[in-house]
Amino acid sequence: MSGMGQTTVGVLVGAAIGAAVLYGVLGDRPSGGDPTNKEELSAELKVGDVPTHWPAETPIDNGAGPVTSDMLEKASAARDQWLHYSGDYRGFRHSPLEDLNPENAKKLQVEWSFPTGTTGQFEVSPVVHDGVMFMTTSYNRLMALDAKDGTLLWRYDHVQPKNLRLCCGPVNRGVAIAGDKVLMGTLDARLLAFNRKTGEILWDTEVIAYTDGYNLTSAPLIVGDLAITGIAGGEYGTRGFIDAYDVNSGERVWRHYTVPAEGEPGVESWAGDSYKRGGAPAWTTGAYDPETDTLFWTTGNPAPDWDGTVREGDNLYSDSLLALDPKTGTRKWYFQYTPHDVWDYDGNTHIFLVDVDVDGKPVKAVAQANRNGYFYLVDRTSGKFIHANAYVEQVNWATIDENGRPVVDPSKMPAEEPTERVCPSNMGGMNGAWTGAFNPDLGLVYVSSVESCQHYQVGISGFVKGMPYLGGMPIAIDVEAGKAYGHMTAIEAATGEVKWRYLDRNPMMAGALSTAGGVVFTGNQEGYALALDAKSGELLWNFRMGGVVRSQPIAYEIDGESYVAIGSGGWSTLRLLSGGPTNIPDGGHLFVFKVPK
């Protein structure tokens, strides 16, 4: 390190430590993890058998009945329920509650709260049905709570193996609900179904061997009798896929690989046999269009992340939007956002199925604020590119041509000794770890964003099954220099034009909720829940919850009264790379607010 200044050394060492812990190479469990392995708990507490499952004493039944396909399709109009991770099949995360408006938002008060008892990011989007809230935490703790007062009704703690392979923390973002079943994916790559009334396990299916580097971190999507879920693990040189499971039996119905095999279309976009270690994970929850019976899912980075020399080509179908037949998993079309991604930009941020007017003509489209800094509009009937506009303030890695393909600035490629400041960082812009929202009345998409640039350094990319396969690392120069900041941004879906920004001195990394009353809910890394005016971005209300806000807010109504649920709790390790206060302790806590009468 001769010739390096003290600051440069600090950046490199800090980034190296952060990346090492983040991608799981300093141990089997991330720093600050919970001892959720049953044997470890017993040894530490010196007791014989520690309980990990507390079913309900009596079945829960408030008269709503099972969740039907019709209810899932009409979820956007439901006032007393929140049935999807993204609010509805279209991904709008828009509540029909009119009394969550700019005037009432200023009056919100805490109605109840509940601790998670776990560390790591608390990124949940709860599900609410029949007056019950189903909430997951990091390390796969699942709880059923009375949605009105927070009473614990049943609880399940998944016993994790000692040798988990985790990329980016022990996160779980929520459950799916179908009939009288609640479904959760686990860090050890299993899919579990529970009786929603009792908490009893109905079936437990191994999706794939977690020891190869696989996890399930996001909520499944229910389409008909199928639970559809994508796998995480792109940082381990795995082969990404999207699966569909029979809700009633837990049996797999189909698997769609996101990286082609030998002889399949797209394999020519991978040099040599690099497709065998191609990555392209599918770890966010997709969307569904009942009108055309089309499933939309997105994919992440190719592997290794930052060394593209070992995988020359476009690397299909990484960093892509896929349109699939939900019954068979057959691909109808694809659109690739970032061919040959060497910045870890992924393609799997939140998507919205919007109907907009473009040049005076109605268009059925998929809108997405991509991690690469551009807001895309793609025709959802054909996959044809419509337009892309920068939605963050700093984008310099590429421009986008008339076909939607990036025109890369060669100076912004990763290097062994990087000197170019590349924007955005590998965190985004927006990131698939948190959600956006769409207000269909205003035509505005709301996204929390990171404004931070990095150096991208190429390193050694040796593949060993079950170990991180990175080929380099990002160097968080803006974080070290105190230049990283964030904003909540409102984007006109039809044009990609930024309408307003709410600026924050730290990167904003929480999800969003829109309401029919004209409010946007989110949170920041100083631990505040926030309510903003949907039309102007004006701050209406804030409440200090304590922990960093990384969750996805939801809203629901009980007995004519409106509630907003927001979780607090981050992971300090991640903030070494993203920016944000590192002195706030980890630990999750859910807060539920109500407009007082």
Second form
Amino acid sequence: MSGMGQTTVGVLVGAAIGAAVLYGVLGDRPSGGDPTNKEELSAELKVGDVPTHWPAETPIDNGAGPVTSDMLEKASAARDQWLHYSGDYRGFRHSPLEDLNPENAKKLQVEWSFPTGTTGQFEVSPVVHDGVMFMTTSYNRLMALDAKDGTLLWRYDHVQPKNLRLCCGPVNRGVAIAGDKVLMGTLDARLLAFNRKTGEILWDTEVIAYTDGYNLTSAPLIVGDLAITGIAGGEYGTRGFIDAYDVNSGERVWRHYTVPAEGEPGVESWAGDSYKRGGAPAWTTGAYDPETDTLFWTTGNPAPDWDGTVREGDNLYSDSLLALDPKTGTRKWYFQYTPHDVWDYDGNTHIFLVDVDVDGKPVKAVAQANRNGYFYLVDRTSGKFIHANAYVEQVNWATIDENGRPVVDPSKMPAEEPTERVCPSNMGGMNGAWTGAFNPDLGLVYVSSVESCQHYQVGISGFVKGMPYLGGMPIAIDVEAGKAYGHMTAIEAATGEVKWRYLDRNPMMAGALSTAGGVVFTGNQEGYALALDAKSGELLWNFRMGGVVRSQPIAYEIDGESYVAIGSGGWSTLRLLSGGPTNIPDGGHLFVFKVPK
Amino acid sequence: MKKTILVAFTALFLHACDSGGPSSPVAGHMADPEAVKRGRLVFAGTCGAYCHKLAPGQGGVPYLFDCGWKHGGSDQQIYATIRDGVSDTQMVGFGGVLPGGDDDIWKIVAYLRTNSTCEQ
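Mind sharing the form predicted together with the partner chain? What's above is the form predicted alone.
What follows is the whole complex; the chain from before opens it.
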């Protein structure tokens, strides 16, 4: 801790009490152990002011300078940086490091590791710049670490209110970096900017009232001077939106609602006034095409999730791909993957801006392995559908017609007394909670996925602002029967053809990293970091990190040596729905691996 | 003596709480399969999924089928908890918002009681 100052929550305290009581206090917390409720913790323990912020007393400066727009645009070529959540603007998550190859992958060893101190899914994709790694944890801890040896340089623990509205765990997936600022969204729906060198807070903007059912879980995307972020809250009958904030001031520049208002195009796709509670959250990070100056963002489920009778129509622009003008937020076009979704098939899984040949013609496309079980290719200059193919083994809810519209099997609709086995589950397929990767040399997209089916029960909902608005529930029949399993799948982007699958006995729910050396990194729910051959899917290496792997691996180079970072740490409650081991304790830990000399 | 007074006071207090609310139609609803079904559908659509589970030991939200009532176990107390919510928790009140009016709340109570695993 040397070299760091600290600020604290101002609560007066008294005599110390034992660690056993600490365990009891945390164990009683409904969140399952939110360690960041510092005010409450301090008052209950009476042990002393609990620090929440440890800025660096000496600014960190290793000479790389501020992050420029040019750096952000050329991030895919940078060996010593990982600047975007998705690796680059196109979402490739493809490292240029050639020495991360099949031979060297087998030699990887732990170089350093670091704890998060929090429970809940550890889903981060760290960012690396100037020799510093910026790592977020569940409950919005943000730490700056020396990327070479893990030395803690500064730390900030966001103090959360007690009444967060979290559908799916206390998640944060990472930061964005611009200039000398690091930006993080929070579970209480704020966007914060920090001085990357010191950890000092530069601005703190309320995005929206979290008590209405909103939170920020994804990493922002920087385009020019704008930090662009979507919000989560589709299970709360919110009205989804994508925001752009001035990186320098923190002031909002534009907001793009994902559900139209009265009189706007698309509102006719909602029966009655159901658009007022329409959901369609934008809870994952988008992509950007500098060539056409177009921002691509995706949206999630309409609300309520499983009762479509109260919102007849296509429910625009839920479960959609949106093309936006980054300067204004104006929509250029949209493509809806799952009109009138009643299965919770959020459309916001990872997108890839790929240039491929289709039927002998070059096409600039957006590729996506959607949560509904189909891999889509859409023309990114027009929004025109190209093709869709099933990428999971079990898909029966619909087929896709020549225009990209699902032809739904009526027997697979949610029912009051569900008996139909419907695939995939509401967890996917793939899911926006983890990333995929794309190897442009091989033309292959890599995605981890859930192989599972469910019963979908429709119910009756009352809407209360700030409360879940669901309209039913999934019944995890495969999970209960021990039948849920997982794959890492390699899909040819141009054709949608599955080239290989790596089978795991549990659903695979971690992100992916591709390398120029021909390796794919991911992890599984038994706590292993995995390295697979990018061409064949052969398992090259594994390492038991311990905790369920839910993070997004990254790679970077320092002093000519290559590093791979993978986080370990799950959230056992979610595994009741997704499948996977429930006996592995929660708790996050980052591991950084290196090929020894 | 003090203990006796405390018990008597507590009983009076609880009685006052119970008698302060509306009379309970739960027994009648429990005898009506359609009412219990309605309660089940409202529970599935409003209370289940990400909050109250159908099996014990799942997540941090109270399991409602074991009679382990945290805010009172009489029909009226359960009704009031659903109608008014619980302060400082995510449980807000559902009074006046369910499609079938507040009678849907009584039907939820009837569904919970019908499917409880404890002796009533």
